[in-house]
Amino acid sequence: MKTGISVFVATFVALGASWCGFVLAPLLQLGGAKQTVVLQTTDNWPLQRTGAATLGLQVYRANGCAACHTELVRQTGVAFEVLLTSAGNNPAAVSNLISNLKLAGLTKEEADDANAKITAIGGKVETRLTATGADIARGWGLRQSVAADYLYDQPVQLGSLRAGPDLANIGVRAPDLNWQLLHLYAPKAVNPNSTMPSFKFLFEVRKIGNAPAPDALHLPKEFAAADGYEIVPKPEAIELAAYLLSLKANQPLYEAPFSPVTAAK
């Protein structure tokens, strides 16, 4: 009897500790999370998804997209890059100096040293912070994904397999709605090497009326409908594409900083 009670108590404590560690602790840490602020701005992040994009998350979930895609950019570290913005009044000396300096993939100390050497002879530089890692090198994102990125996602579709590329920043990499729709209907029409299955059931093949529908797909001949017919997206296809376009984890945050590259004015 005593042994049975001891086993019960030990089991209860073990399960209770696990529940506290895996359920209660994350809830206390993230359950009351609110919008954060984009680094060096007053803009809030993330923005609430609206309309079709909100519905598109459910279409994404219902069609099992998380089985082949992740929405989680991984990062292994950060590096500094020193960029020359002006050679000042001594361009030859500055040019000769920077040709002998390593200006990318630097530590903070190395960046400060290069900065000091260039400015000492009249040059002007800008130091940028960049994220590093295999996902960053693939162009899948500018920084690691953090908890704030998923504030308005229910459920969060992190995924666990990358049969296809990560989608955390696909709205930046492929911002065209028509491209997204073409890719859903006929992946090989936009990427001949794609292994993604077609989502043709999200589209309708119908006869062309007096004029083609404004949202009819413009497909290469081998993927197009028969003469006199057109392919138009159903609402679910529009919603899924809108959700994909909303995936834009491209803002520097306190917990995931980087230096945005801005176009010269």
The other form holds:
Amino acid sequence: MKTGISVFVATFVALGASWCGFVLAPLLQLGGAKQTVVLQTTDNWPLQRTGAATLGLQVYRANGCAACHTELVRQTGVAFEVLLTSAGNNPAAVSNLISNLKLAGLTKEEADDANAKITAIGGKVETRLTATGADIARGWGLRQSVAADYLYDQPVQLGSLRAGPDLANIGVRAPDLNWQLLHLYAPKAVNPNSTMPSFKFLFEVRKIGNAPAPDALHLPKEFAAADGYEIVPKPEAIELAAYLLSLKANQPLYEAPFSPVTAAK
Amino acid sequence: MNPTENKTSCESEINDSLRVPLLALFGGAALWLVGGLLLGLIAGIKFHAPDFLGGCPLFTYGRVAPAANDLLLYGFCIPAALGVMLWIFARLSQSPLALPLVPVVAAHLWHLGVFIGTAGILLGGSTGHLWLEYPRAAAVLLFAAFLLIAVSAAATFGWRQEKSLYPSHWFLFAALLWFPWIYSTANLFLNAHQLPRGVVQPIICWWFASNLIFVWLGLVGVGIAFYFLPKFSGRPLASSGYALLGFLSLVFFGTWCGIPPGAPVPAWLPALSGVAALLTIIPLLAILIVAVKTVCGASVSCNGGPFCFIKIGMISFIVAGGLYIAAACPQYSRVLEFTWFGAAQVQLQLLGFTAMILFGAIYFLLPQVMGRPLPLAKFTKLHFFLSVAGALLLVVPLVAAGIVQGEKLADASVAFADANSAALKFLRISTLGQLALLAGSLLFAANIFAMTIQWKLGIARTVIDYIKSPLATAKTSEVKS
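Could you switch over to the form predicted in complex with its partner chain, since the one displayed so far is the form predicted on its own?
Let's see the whole complex now, leading with the same chain.
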């Protein structure tokens, strides 16, 4: 490193290489990504969010929700489970057999093995695939988040810290609009342990007119407005709640398969 | 010190040329440091009382926290580092700063950009990308300001009297090229009207943030330390072979870091990034060897002065790098990901490493450049102890919070609220660290501003004397006639 030129070249090559690797290559590999198909259906995934939810993404961005919440579920692997769908002609033998068999948390071979044993004596079974991992066990999702889930988001806000729970599936886990609004206004009203700040500024305190407004919040007494007043969500609050309700990563995809729960019924 | 750097007659010329640009860069930086730590404190208080300042959207946690972090990085670390870099370039070149007006303009543009960016975040205009939150107007200003300063630094380098290159040159010269490249790439893709599709956005953002916080700050901090450590210990930088290894491995491996292991992206990205992060042990060790060999055995007491700051800064660099590598190990990364551990690492990199090195450098060079001692010299020792105590009290609890939180989150039988409250205990301790750091930053700002005021008063006095003196001669001549 005797001359400025050699320092320049070393720097240029080093940064240029990682630029090609981590900027150019992902753009080429993923920049043209299109909708994919939900496993074993012809449904497209993901769907464009609704208008209100698209606006709500901007409320989420502006208020920095991603400072405390992630929007991605991780998984460590998959496990198989074997479900008996019909005991066949010899229920006693089948019942006897399955009481001695391990039927959940299996590898593919174990599942096939159990499948073969039960089918041999006339029972009918179904093999189901489930994702594993702490995030999944926590009920934060049915499968890991994959690149396709974020196709339409501008900006994508994966988050880097879980000071609050993951939100990748909050639309599945808490599908009630009123719950969402209540939680935004007074987190402690629905979850006494919550450390989330209140987003009071997304709501309006209004004097009740002739009759209470239809979208006024129904708050517990200690959080309610003064007598004669009501708490009404501003448009931003409705949009943010719509966005939260639109957060669903619950369809099996080629790169993140699982057996949908409905198939077990 | 650099053996070829001799005291020459142009010393006063060098100092004259640097005075105004450095005061402009450091003054604003000191202000933003105080502002950043203050906003950080507000964010920290939210963990004691979530509804503190809750009615005001400006101060909601999700706006205050990124604004505070960006103020520390863009408001303090970068402009202060640029000031020190200009000084080092002029000193090593043995020539006055080239185009000295350009960095003055640039400093004001930069500070304007930081102001607009911070206001933008607080008003809800954040881009939503981590470490790239500043809205477009601010980003354009910062980019232009950086280019102007780089032009001045490059011109000083090009017109140098002393032709040989010193290890600090490699690091600082690389940093001058690094920032415009990563900042323009990140902003052109992520601060545009139409963003790239899906997860390409976070990938580019991780690449940018890691190149800025890990590589750029590393280059600058180590480059500055490699200038000052020999100067303080009174002997040449040990082993420029290891220094070269440290430099090359830092730019070649460090630049591939940053993609988190659990990211929902094609698996080759986090895998490559993880390997690169483990390989950064090489620059870390090489730089450690150079620093230890240079300093060890030299009988120089640091006594709370600039040398202390730089030593602690280098220790923090090694520890922060160690934390980074630990978090990249596959068996730990799953647990530490999405916890306070990451925040601890970044805060150590910003406040323990970069800021410490910069404080030491500024306390050393400012009296030289201004030609007068620090006006509140006693504050530096107190500032040193507050900074060390603050950094420890901030980072150690955050590391502990991250580990506890990560272990509890990895066990699905522990309720989320329990994992959260376990981390909360430590977070509350870290508020003490924030308070100590804030107090220290006030002492630093007091010194910078007292110096500026003294200097301005000095100029005013000279001007007044100048105005008075011809009058006096005129009067005497009148009397004579």
